[in-house]
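Just the one chain here, the form predicted on its own, laid out as C-alpha cells.
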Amino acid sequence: MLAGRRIVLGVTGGIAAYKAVEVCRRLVDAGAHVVPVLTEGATRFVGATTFSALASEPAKTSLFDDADPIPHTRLGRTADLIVVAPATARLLAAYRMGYSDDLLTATLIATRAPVVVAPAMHTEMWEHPAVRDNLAVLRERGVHVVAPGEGRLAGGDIGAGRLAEPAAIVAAAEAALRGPGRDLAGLTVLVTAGGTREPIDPVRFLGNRSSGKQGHAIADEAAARGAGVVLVTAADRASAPGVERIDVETAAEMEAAVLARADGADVVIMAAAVADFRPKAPAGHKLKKADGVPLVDLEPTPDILSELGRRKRAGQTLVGFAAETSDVVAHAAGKLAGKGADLVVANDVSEPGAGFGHDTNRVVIVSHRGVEHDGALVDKRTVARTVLDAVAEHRRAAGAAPAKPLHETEPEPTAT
C-alpha cells in the first residue's frame, strides 16, 4: 500500500519529534517516497540533517525557497498522503482555522490528499476543550486522527498525550491510503445513537451518559462507504450530508422509529444507549420540592434489540452494543446468544478514555464464531470503520477462518 506513494511527513515542535525519525524510516522501508517538512519548533528537538539522511528528499523547513517559489503548492498537489507526527496543539489549531504561517500548515491547506495527524502533548493540553473541539472539527472534515496513548511524558509526568507508537502511525497511513472504498454501496444501514431520556415530569428525566458520538461516527462512516443510511438518534449532534435522520427522545419513540424502518434495512446497528427502565406514570406538572420526595414507580422499557432479533429476516445483519464495567467478553457473548444478533460490540465504560462522552473508545467485537476483534484505544471514527469492516466480513464470510474462541480471550482489566 505504501510502495511508490509520495508522502509528506510533517514534524512539529514537541519532545516526541524524535519518534518521527522512526516513522520516517518505517515509511521509507515500506517503499514510500518520503518528503520531510519540519517546523521551526521541530528543529529545536531534532535535526533536519537526520531526516535528510533517512528520507527520499532533503528535509524542508521554510516556506521561502529560492529554488521553488511555491513549495507548499507543489508539495500539496503531488502528495498522495500527508502524515503529521507529532501534531502539537498549535498545529491542530492552525489547521482547523486555516491559519498558514509556515510551510507545513500551508501545505496542509494546499492539499486534497488524505491527512493523518498523530497528536502528542501534555495531559492537561490533550484534555483541554479547545483541543478536543479542534480535533472534532478535523475529524468531521475527514482527517484521520491517531489518538495518543498513556505513558511517560516530558518532565517525568505520566498520563494521556503520549505520541502513538511509530508502527501504529504507519498502519494508520496505510489505512488512509487504502480508504474505505464504497463496499457498502447498495445497502441500507439503520443506525441508532445517543441515550434516551425517560420523563419523570415536564422538566426532569431519567437518562444516561451516552453522547451519541459512536453511533454518529458509524452512521457517517457507513455513508462514506456508499450505504444509504437512516440514523435514529437521541443525540443533539450533527450528522453527515446524505444521512436520513430521525430525532427521538424516549425509548418508545426510538422503538417506533426503528421498527418502522428495520424491515427495509440490510444492516441494523443498535449503538444507542436505550434506557432499561422508565417512570410508569410521568407527572403532568413539575414536581415541587416542597411536596416532599416523590415516589417514582419504574417499569421496563421495550427491548428493541430482542424484537429486532425476533423479526430479523434472511440476509439481514443485526449488530448490538453492550456497555459493560466488567467481564466484557462474557457479557457480550450472553447478549449475542440471548438477543438474536449476529455481532455484539462491547466496551468497558469504566476504562479511562473509553465509552461515554469520550472521543476515543476500545471495543471487543463478538460473533457466534468467537472474538472477531479485541482492539486498542482509538478514536471513534476508527472504531466505526472496524465495526463496519466486521459487518462487511460477516456478510461475505461463509468460508472465513474461525475467530478466536471465547474461552481463549479475557477482557483486559486495566486501561489502555
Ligand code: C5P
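Numbering follows the first chain given and starts at 1. Note that the rigid core is defined as the largest set of C-alphas that superpose within 1.5 Å between two forms. Quick caveat, the model's predicted, so the values are computed rather than measured. First, how it differs from the form predicted in complex with the named molecule.
- Comparing the forms between the two forms, the C-alpha position of F205 differs by less than 2 angstroms, with the core used for superposition.
- Once the rigid core is used as the reference frame, the Cα position of T107 differs between the two forms by 2 Å or more.
- When two forms of a protein are overlaid on their rigid core, residues whose CA moves 2 Å or more are considered shifted, and V248 is not one of them between the two forms.
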Second form
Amino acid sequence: MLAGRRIVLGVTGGIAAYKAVEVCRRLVDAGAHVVPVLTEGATRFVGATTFSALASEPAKTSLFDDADPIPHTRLGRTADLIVVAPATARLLAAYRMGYSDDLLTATLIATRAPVVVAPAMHTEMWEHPAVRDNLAVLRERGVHVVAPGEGRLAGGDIGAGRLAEPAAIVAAAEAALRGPGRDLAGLTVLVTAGGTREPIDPVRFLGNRSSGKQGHAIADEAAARGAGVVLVTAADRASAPGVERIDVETAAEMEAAVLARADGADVVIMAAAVADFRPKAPAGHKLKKADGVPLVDLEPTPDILSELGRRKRAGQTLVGFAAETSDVVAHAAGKLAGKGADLVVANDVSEPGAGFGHDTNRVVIVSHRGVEHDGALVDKRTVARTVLDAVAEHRRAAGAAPAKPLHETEPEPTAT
Ligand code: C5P
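The block above covers the form predicted on its own; next, return the form predicted in complex with the named molecule.
Once more the chain from above appears, this time first in line as the rest of the complex follows.
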C-alpha cells in the first residue's frame, strides 16, 4: 500500500518530534517516497539533517525557497498522503481554521490528498475543549486522527496525550491510502453498542463503563464502506447520517431490537457491553433512604449473542466482543466456541489506554482458525476498520489459508 506513494511527513514542535524520525524510517522502509516538512518549532527538537538523511528528499522548513517559489502547492498537489506526527494543538487549530502561515499548514490547505494527524500534547491541552472541537471538525472533514495514548509525557508527567506508537501511525497511513472503498456494499450489518442500564428503581440503575465509542466507530465505518447499517445502541452519542439507529436502554430492549433485525442481517457485530445481571423486580417508585438499605435480588439477563449463535443462518457472520482482564486469547477462544460466533474481538480492559471510555483500543481477533489479528494500541476507528477487514476476509475465505495457530501467539511488546 505504501510502496511508491508520495508522502509528505509533517513534523511539528513537540518533544514527540523525535518519534517522527522512526515514522519516517518505517515509511521509507515500506517503499514510500517521503518528503519531510518541519515547522520551525520541530527544528528546535530534531534537526532537519536527521530527516534529510533518512527521507527520500531533503527536509523542507520554509515557504520561501529560491529554487521552488511555491513549494506548498507543489507538495500539496503531488502528495498521495500527508501525515502530521506529532501534531501540536497549534497545528490542529491552524489547520482547522485554514490559517496557513508556514509551509506545513500551507501544504495542508493546498492538498486534496488524504491527511492523517497524530496529535501529541500535555493532558491539559489534549482535554481542552478548543482542541476537542478542532479535532471534531477535522474528523468531520475526513481527516484521519490517530488518537494519542497514555504514558510518559515531557517533563516527567504521566497522562493522556502521548503520541501514538510509530507502528500505529504507519498503519493509519496505510488505511488512509486504502480509502474507505465500498467493499461492504450490498451487505446489511447489524451492530450493537454501549452499556445497557438495568433499572433498580425509576432513578437508579446497574450499569457498566462502556462508552459505546467502539460500536459506534464500527457502525460509522461499515456505513462508509457501503453497508446498510442498523445500530442498536445504549450509548448517548452521535452516529453517521447513513446509519439506521435504534436507541435502547436495557438488555431486554436490546435483545428485542436485535432479534427483530438479525434475520435480515448478513453480519451481526455484538460490540455492546450487555449487562449479565439485572434486578429481578425493579421498584416502581424511588427507593427511600429512610426505608433502609434495600436488598436487590438479581437475575441473569438473556445472552443475546448465544441466542444469535443458535439462530445463525447460513451465510451470516456473527462477531462477539470479549472484555477481559487476563488470558485474553484463551477467554476469547472459549467465547467463540461457547457462543457460536465466527469471530471474537477481545481486549484487555485493564491495559492502559485500551477498552472502556478510551479513544484507543488494542484488540486480538480470534476465529476458529486461530488468531487473525493481534494489533497495536490504535484509535477506535482504526480498530473498526480492522474488525470489518476481518469480517470481509472471513466471508471471502471461509476456511482458506490457516491463520496463526493459537499457541504461536506472542503478546505485542508493551510500549514504554
Ligand atoms: O459472556 P460475556 O458477557 O463476556 O460475552 C461478551 C459478548 O457477549 C459481547 O459480544 C456481548 O455483546 C455479548 N453479550 C450478549 N448478551 C449478554 C451478555 C453479553 O449478547 N447478556
